[in-house]
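Here's a solo chain for you in C-alpha cells, the form predicted alone.
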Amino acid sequence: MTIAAAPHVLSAEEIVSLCKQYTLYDWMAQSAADPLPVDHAKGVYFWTTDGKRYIDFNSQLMSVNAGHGDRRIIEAIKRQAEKLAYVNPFLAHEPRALLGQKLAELLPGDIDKVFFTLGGADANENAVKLARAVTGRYKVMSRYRSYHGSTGVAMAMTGDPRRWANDLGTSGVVRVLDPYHGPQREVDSAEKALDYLEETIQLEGPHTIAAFFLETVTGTNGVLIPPDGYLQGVRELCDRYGILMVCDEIMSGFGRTGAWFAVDHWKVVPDIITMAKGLTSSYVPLGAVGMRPRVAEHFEKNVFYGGLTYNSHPLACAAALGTIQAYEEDDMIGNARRMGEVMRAHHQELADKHPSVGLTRSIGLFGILELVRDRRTMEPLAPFNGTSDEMKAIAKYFREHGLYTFLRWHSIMTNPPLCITEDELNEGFAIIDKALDLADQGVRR
C-alpha cells in the first residue's frame, strides 16, 4: 500500500521567492515586487503565512464586497463543483438560469438580459461589440479619468496613464474630460461638463459614435462622484444623438456605494451596464454585460459575434448566487449605506486634524483621501503618476501596522468590505490617523 506523503508547506520566504521567480506581477517592474504572502482570510481580515494580521481596507481590488470566507459563497461553489463543474456555453444549466433571472430582478430599470464574461475587462470588450453591432457605428467615447480594463479596446477606453504603453491610437476611442475637482481645476458643474461632452459629440460627428462609456462613480482615478444632474444629462444627450449610454459598474456595483448599483442613486437607466468584482465577491472570476430590451432585440435575428469558453461557467454562476444570498440575508447594501456615514465622519475628523488632507470623497463604502502639501494651492503630496517620500513612508507604516489598502499617487483609498462593523472601521481609521502624521511633515507651513 502506498502512503501519501504529507503536503509540503512553504514558508513565507519560499512563497514570495517562488512567486517572484516563476510568475509575473502586474503593473510594475519585477524588481519592485514585494508581495505579502497571504495564507487565509476571514471577514475584513487576512493573515500572512507567518501569522501577521491585516485589516483589508480595500476589499482587495475593491471586489471582496461580502468579506472573506463567507460560508454561503463557499458552500455554493462546493455544491456546484460536486454536481457539475463545467459545461460549454452553448448548453443550459440551473445556476445560469437562476442567476440571469436574479440579475434581471436587481438591475436598474428594464435591463433584463445579460451576457456572462470572465471579468470586468472582457465585459467592457463585449459591451463595445454589442454597441457597435446595434448602432452600426464604430467610435466609442470615454473619459480621461477612467479605467475600463487592461485588454484591447478596454485599455484604449481607459484614460489614465496605464493606457500610454498599450494604446496605438487605432481603436476608435474618443476621450473627453469628466467632472472633476482637484489640483488641476475648480469643481465642474454638471452643466459645464455636459457642454464639453456635447461639443465633443458634435465635433466628432454624432452619426459616428456608437456609445459613451463611463464609470458611474470613477474608481481608482479618484472616487469621483458625479454632480447631481450629470448622469441625467448624459442620458438625455445619448438619447438625442442615438448614442448608447454604457455604465461601467465593475467597481461601483453590488452595494459598494450603498445601493445595488451606483446609477440607482440618480435613477438613471443606461442602455448597457457592465459588472464583475462584487458579482461574486471575487471568490470565482465572473463578469457580465446587462442590456435593455432594445439592445437585446437586435440579436434575435442578428448573430452576436462574440464568445468565451468560460461564458456562464457553472461554478462562477453558483458563486454569484451565493454572494447575492449573503448580501440579501445580512443587508450588506444597507450596511454599506449606514457604515458609509460613519466613514464620512472619519474622513471629516481626519481633514479637521491633519493639514495634509486636502480633499475627501465618499459614497457608501467607496472612499478616498487626497493628500496635499498646501491646501491653498492644492499641490498634491505626490506628482501625477508618481510618488513621494511621504507616500512611501505612509505605505511602509500601513504595512508595519497591519492595514492593507491602495495608495495611488497622492491618495489613500478607503474601500472596506460591506460587512464591516463600526468598531472595525474605527480600527482601520486609527491606523490611518497615525500614518497621516507622516504626511503632515510634508506640508508647507
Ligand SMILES: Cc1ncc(COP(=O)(O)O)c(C=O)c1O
The other form holds:
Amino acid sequence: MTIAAAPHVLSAEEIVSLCKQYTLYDWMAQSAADPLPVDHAKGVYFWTTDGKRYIDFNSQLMSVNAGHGDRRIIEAIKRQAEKLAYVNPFLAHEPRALLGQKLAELLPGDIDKVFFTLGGADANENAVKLARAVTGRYKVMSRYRSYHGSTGVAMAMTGDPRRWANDLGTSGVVRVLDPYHGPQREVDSAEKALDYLEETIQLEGPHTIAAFFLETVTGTNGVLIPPDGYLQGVRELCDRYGILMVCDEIMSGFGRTGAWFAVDHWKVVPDIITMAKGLTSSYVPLGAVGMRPRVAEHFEKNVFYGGLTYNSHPLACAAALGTIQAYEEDDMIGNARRMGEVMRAHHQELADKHPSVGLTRSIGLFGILELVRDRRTMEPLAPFNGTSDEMKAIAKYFREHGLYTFLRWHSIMTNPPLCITEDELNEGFAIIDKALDLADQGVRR
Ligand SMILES: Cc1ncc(COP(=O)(O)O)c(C=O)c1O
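Next up, the form predicted in complex with this ligand. The previous block was the form predicted alone.
Every chain and every other molecule in the complex is listed next, the one we just looked at coming first.
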C-alpha cells in the first residue's frame, strides 16, 4: 500500500478507522475508542475534517495553554528546523542555552538548573533518580489522589486507579492521604493532613525517605487546591526530616492557575519541580526537572547517571522559547487570573441554577464541577472510577453541540487555553448550562 502524500486525501471515516486499526488508544479497551478526526485548530477552537467546530474547554490535555495555532510558537519551531533540527545532548546549542537561562528566571526561588526530558512521566522518573542520588535514600512518598505519569516509578507514585493494573509494588513508593475536600469526605484541615503525613514519615523511618512528591494543585483527581498552610507545613516537615520536596507542576505550571507556577500562590520553594505540557503548550513534546543549587551541587562531583537521546531537543527548546514569548507578550498569566474570576462567576451561577452541581472549584483557569444526585448526602452522579447514564448523556450533548472537555467519573473539567476571552468563556458555559439540565434529571427529589 502506498502512503498518502497529505492527510486530507483521507475522509473523516478513513482517518478514524485507520487510526483505530493500526494504533493503540490510551487508557481504554480499544473497542470503546471513538475519536474525533481533527483537522486544524486556532485559538480556543479546533475543527474536525468535516468542518465541525469545537470550543476546546480542556486545552486538550490541560496543556495547550497558549491556545492553538500561535504563530510565535510555529515560527520558532520552523526557524529552528531550518537551522538545526537535532544534535545530541552532549553538545551545546542556542535554544538550550536561552531556555535554561529563561527558566531559571521564571522558576520559583533559587531553582536555577534544569534537566530536559520528553514529557511529564520521565521528568518525574528523573526527579526520583536525582532525589535518591542526593539523599542516598530509596523510598519516595506520594499521595493517593494523584497522577504522576504512566512509566515505572511515576506510575507507582500515581495514587489513582490508573495505577492498579500497573503496580508491581517494588518501586519503594509509600502513599499517604491528602487534604481532600470533596463530596466523599469531610473537609480536612491542613493540620490534620500534616499530622497524617508526619505519622507516616515516622512509621516508615524518616532516614529511608528520599522525597515527597505532590501535585501542587492536584489535576485530574479533582482540581484539589491545598488548604492554606498545607504546602508550608510540607516544606517544614521535609526540612525537618531531610526529605526533598518535589512539586509536580506538569499540569499546574505555566500559568494554568493564574501564576507562573502554582507554588507561587503559597510562596513555597520546593527542592525539585517537574514540568511539561504548558512548557511548549504541547506543540512538541518537552518536559523538565528543575532543581535548587543544593540538589544540583551534588552532581558537580558525582556522576549524574541519567540520559535521554532527546534531552534538550533543539526543536522542543525553540518551541518552549516561542511559547514563553507568547505568554509574556499577551500577558496570558494575567489573563488566566482575570478570566479565572469570570470562570468562577460562571461556576457559581451554574451551582445556583442546577441542583446537580454539588461542588465547584477553580484557581485561575483550572476548574471543575462536581455533580451529585443529592446535595444533602453529596452522593456523586457517577461512582468512583465509573460512569452513569447522566454522565454519558452530558458527553453526548457536548459532542453534538461543539464543546470539547474531559468528563471524569462525576465531574466536568473546565480548563480552557489561557488566551480565552470573556465572550468565548460565555459561549462554552452556555453549552455546559444546557447540558446540566440532563444532569438535573438524575437528582433525587
Ligand atoms: C500532574 C501530572 N504529572 C505527570 C503527568 C504525566 O505527563 P506525560 O503524560 O507527559 O508523561 C501528567 C499528565 O497528565 C500530569 O497531569
